[in-house]
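Single chain ahead, by itself, as structure tokens, in the form predicted on its own.
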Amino acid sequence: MTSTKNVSLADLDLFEHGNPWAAFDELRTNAPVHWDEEDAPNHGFWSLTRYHDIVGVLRDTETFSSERATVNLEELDEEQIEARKSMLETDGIRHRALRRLMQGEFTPRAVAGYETFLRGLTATTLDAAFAKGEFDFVADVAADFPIRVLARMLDVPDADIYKLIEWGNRMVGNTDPEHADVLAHSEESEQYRLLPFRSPAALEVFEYGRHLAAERRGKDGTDLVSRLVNQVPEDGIPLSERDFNSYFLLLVVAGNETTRHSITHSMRYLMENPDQLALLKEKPELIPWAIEEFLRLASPVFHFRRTATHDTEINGQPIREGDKVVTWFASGNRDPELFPDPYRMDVTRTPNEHMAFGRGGPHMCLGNSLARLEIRIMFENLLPRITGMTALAEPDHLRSNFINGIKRFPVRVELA
């Protein structure tokens, strides 16, 4: 393969203005397996930028294994992958079990239940925004509208939403000075090796969680917390301490932070490009598939990492097995070969097999129903409201590698 030693996807710089996309074409065309360095304790990683490679990375877990890591770049030694074991760090049947533990809350048929709760909530927070005519949509509409949705699946106080994105920011913004209680590399960092994210805010969401789970345990709530105390994996292993925390905070930042972003990210495009904006206003009808071309052009999570079991190659290039292997979703969603023309936006694309939520394999987003049912309500309530919208400063991006985040984005909106 080419190397392209100017480009490297370990550099946070890079993406810190939210504008990787030069760097992802430039591998996907001169060397879409490609060997990235980092700096020590970590080792270097191999970044798959083309869709098809990542596909077929994704779906093969015997190969590239999720079990012996966490999904993103940091290094873990034996001690702190078995403190840090999540459902995504799990490979084979017991990851069919967890998964399963959650699987029937989240079916397109389970989902639809939150519909009419969903349009009432649009509405309120739709409300209290435009009330205000200028307005940071990521505090005042993204990041509002789907944690309370999550509150009411966990069964927990309105008061405590608040709390709830506050832990999600200070976790996934690891890597960010604004949210990071200890920044991911630091040295002061090594104490918290044992948590995930290496944040101590996760050990307030374990407490917040064992709390909870103290409540609800041998009663017969339906809620989430409810159901995962009160069941047994169908491999009959009983979830352990680590288990439900793990578990339990997984839910807290999956269920918030991907889907905020998506309909960020979703509206600042539409507003980039009126005449999509328009279509979608005359032909309501269209937002149900649009909102795929919303999610392709979001690309919540830039990135997800496997590990090699075994000495094997992708395209002619040897991995050697432990070698990280880093699969670039937010690339693979521009991938030409799939997407023609992929910056534009294009709300009628078809087909549209992106991988916002990954591709196929066993690891494929457990949320996905969730997310797109509240990302259509939410552009199937705002679009009808406005005659356009405009972007008062520049969105401000999240100094991360693997949420693709926008922490502020201050917009005017002119209403219909």
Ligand code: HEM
Given for the second form:
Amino acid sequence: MTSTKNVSLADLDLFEHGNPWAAFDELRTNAPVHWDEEDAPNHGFWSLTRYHDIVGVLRDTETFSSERATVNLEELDEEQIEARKSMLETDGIRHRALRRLMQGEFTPRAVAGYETFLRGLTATTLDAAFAKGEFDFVADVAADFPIRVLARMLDVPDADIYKLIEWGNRMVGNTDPEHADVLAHSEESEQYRLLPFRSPAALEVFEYGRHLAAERRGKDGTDLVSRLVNQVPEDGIPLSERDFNSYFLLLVVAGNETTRHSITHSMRYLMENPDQLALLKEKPELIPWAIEEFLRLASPVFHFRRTATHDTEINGQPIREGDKVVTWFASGNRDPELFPDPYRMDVTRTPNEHMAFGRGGPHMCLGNSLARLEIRIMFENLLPRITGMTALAEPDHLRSNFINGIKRFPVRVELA
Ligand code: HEM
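What would you give as the form predicted in complex with this ligand, now that the form predicted on its own is on the page?
And the full complex, kicking off with our chain again.
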């Protein structure tokens, strides 16, 4: 058994090689509130790996704030916090007011309106990929799909889709040399310190959003940008330029990578569990439940972070004001206390109260119904068309301990 002293979830090598699971298990069992050292200028953080501890922190927003800092590991000064604050980094009444601006667009009922569009899109995507026989599942199936839906919700032209994907890759992949033009830990990123993800891509996203906002302000459009620029939040405080920029950027980034990786991970798990694939082909009515197991196993967001607002304790471990407390959703999703035999894929698992979208706190994923719909429709279309799929190489993992991403996954399809 490795000593918990040697485990550091700050170590990106662990994630790039696709196997942080042994480290999560080790911490969950032996050190559920574990101090992880980090390289300077960071100061280290508390890692929470048990499901109930994570839920406790997400719920207790008085003690564990989102707005004292950022929700990732980077440590920010006051100027950066102020410049980069998004809905995710806001607590209390203002957070609720910002969230309500878009809530109506993401209810199960509202997103059901995209179902026909999604079915058409899935069919076209699969036709093109399957015609090749061998293809990269990420590029040819999973990558464009979520962003095309978002492009429709934002009402932007299809021609801009690759720009949106590239921006997302550059920002979310800011610790992966293949995706980042400026690596988050590099000296060069210092000039971008006031931007989300310390990425110059954010400037391009802001510019693009500003242009759309100017076009749509004062008009009666029903797309997400029109809704954003033509409403005042319920607390009566209008969106500042920063509020609009960060909201727009969050919409562009949040639903894109996460859903893409969910689809790819789910396919991979089905390929590794042919009995589960066969079961879903035989009983497609199970697919809506299977989605929950897909999401549990995929856990596309490894972590978010909160900051302690005063001295406190978790499970008897003293925590000091200002300490970073990291909630590892991916570990909570494999906590055997909640999920018996957690590494087994069981598409009929009930209950399945996973925390892929967070759990119990006010920031619980706004787009969860949309993501569920996209994944469901993808597999309702895909599964009847295949008898199997074979990996032609191991998947290539994103070098990140934030997003559990797969960059490439070459496969061969066996058509039904
Ligand atoms: C499988 C796909 C997705 C996963 C795994 C995911 C995961 C998450 C997680 C873990 C959070 C933070 C929860 C917390 O701190 O309690 C979050 C927040 C958020 N997500 Fe998602 N997400 C997904 C898809 C989407 C989609 C499609 C959208 C919409 C475009 C979206 C929009 C958001 C927004 C706006 C927030 C911030 C909510 C707030 O601060 O109140 N997400 N998501």
